[in-house]
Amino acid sequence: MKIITAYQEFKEFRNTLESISFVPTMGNLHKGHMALIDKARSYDSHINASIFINPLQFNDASDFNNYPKSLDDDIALLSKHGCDSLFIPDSSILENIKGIKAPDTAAYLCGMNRPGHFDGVLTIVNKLFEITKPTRSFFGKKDFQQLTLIKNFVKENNLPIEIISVDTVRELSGLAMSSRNNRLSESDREKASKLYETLSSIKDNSSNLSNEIIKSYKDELTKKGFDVDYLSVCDPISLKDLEDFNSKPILVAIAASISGIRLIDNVLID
């Protein structure tokens, strides 16, 4: 696997390739990321991943500073899964970067209490797209709002990039794979599986939902020690909360913290 750190070197390297399947990451890789690489391998194309912990998308400086780093393990894992090249830019990638303002869809769900987060996401993704010029790029459905925003951004700006979504990879307990899981204690990791249990229960009872029932699920999580940011039943396109829970498809999305570690998950009900 070829490793490139210099911006200009990557641009020159890109000129030697016909097409690229691109997987942008912030490192601390796990099976969820490898599902993106494995999906990329189903295309007859050069597979490139990037690792860059983007400060623009962190609202909390300590969250950015504490973001787990495991570069040697990441390189070994990518190589094992057949990634062809890895781009590891330094902070100079942010110099003179074109800021992107996220649309109204960013104001819901994770955007409610994380102002500017998706501006930072779209800004760095746009920059990485400019550098890597991918034929297609891969994103996980766990970050449904991010996926939606990137799909819409590509469409609205007529970028010649196919955005491919990949199903959420879960631990045996049902907990969605996340780099943040590494920061959970053993007991908190066990508790964290309650998030997916909650989503699954809502899905199983989707024909009998109301605001009161959703509130009862939220209250139950609070009793179990979660600080629930949101538990939303929303339209999967606009991401606005629904008043009519009988219309389908619907997205049930959650963000909650346990011992200060924020986790997100969702299920789509169609």
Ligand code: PAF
Given for the second form:
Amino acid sequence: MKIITAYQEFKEFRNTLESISFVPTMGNLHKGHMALIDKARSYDSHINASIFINPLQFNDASDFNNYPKSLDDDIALLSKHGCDSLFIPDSSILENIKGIKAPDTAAYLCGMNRPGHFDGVLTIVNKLFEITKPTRSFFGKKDFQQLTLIKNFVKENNLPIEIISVDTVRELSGLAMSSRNNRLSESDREKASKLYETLSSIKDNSSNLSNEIIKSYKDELTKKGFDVDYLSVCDPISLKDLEDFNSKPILVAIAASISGIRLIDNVLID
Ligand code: PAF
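Counterpart to the form predicted on its own, namely the form predicted in complex with the named molecule:
Every chain and every other molecule in the complex is listed next, the one we just looked at coming first.
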């Protein structure tokens, strides 16, 4: 696997390639990321991944500083999964970067308590797209709002990039794979599976939902020690909370912290 850190060099390297399947990441890679690489391998094209911990998308300096780093393991995993090249830019990528303002969809769900987060995501993704000029790029459905915003951004700006969404990979307990899971204590990790259990239970009872029922699920999680940021039943396109729970499809999305570690997950009910 070829590793490039200088972004001028990457631009030149890019010119030698025809099509590119691009997987942007912030490192600390796990099975969820590998599902993106594996999906990329089903296309006959050069697979490129990037690792850059983007300070623009963190609201909290300590969250940014404590973001887990495991570069050697990341490189080994990517090579093992057949990634052809890895781009690891340094912070000079942020110099004179064009700031992107995320649209209204960014104000719901994770945007409610993380102002500017999606501006930061779109700003770096746009810059990475400018450099890597991907034919297609891969994003996980766990970050449903991010996926939606990137799809819409590409469409609105007529970028010739296909956005491929990849299913959430889960631990045996149902907990969605996340770089943050490594920071959970053993007992919190066990508890954290309650999030998917809650979403699955809402899905199984989707013909009988009401605001009171959703509130009772939320209260149950709070009793179990979660600090629930949101548990939202919303429209999967606008991401606005639904008034009529009988309309389908619906997205049920959750963000909750346990011992200060914020986890997100969602299920789509069709
Ligand atoms: O999903 C992530 O890891 C990040 O938000 C991304 C897309 C790599 C942008 O920094």
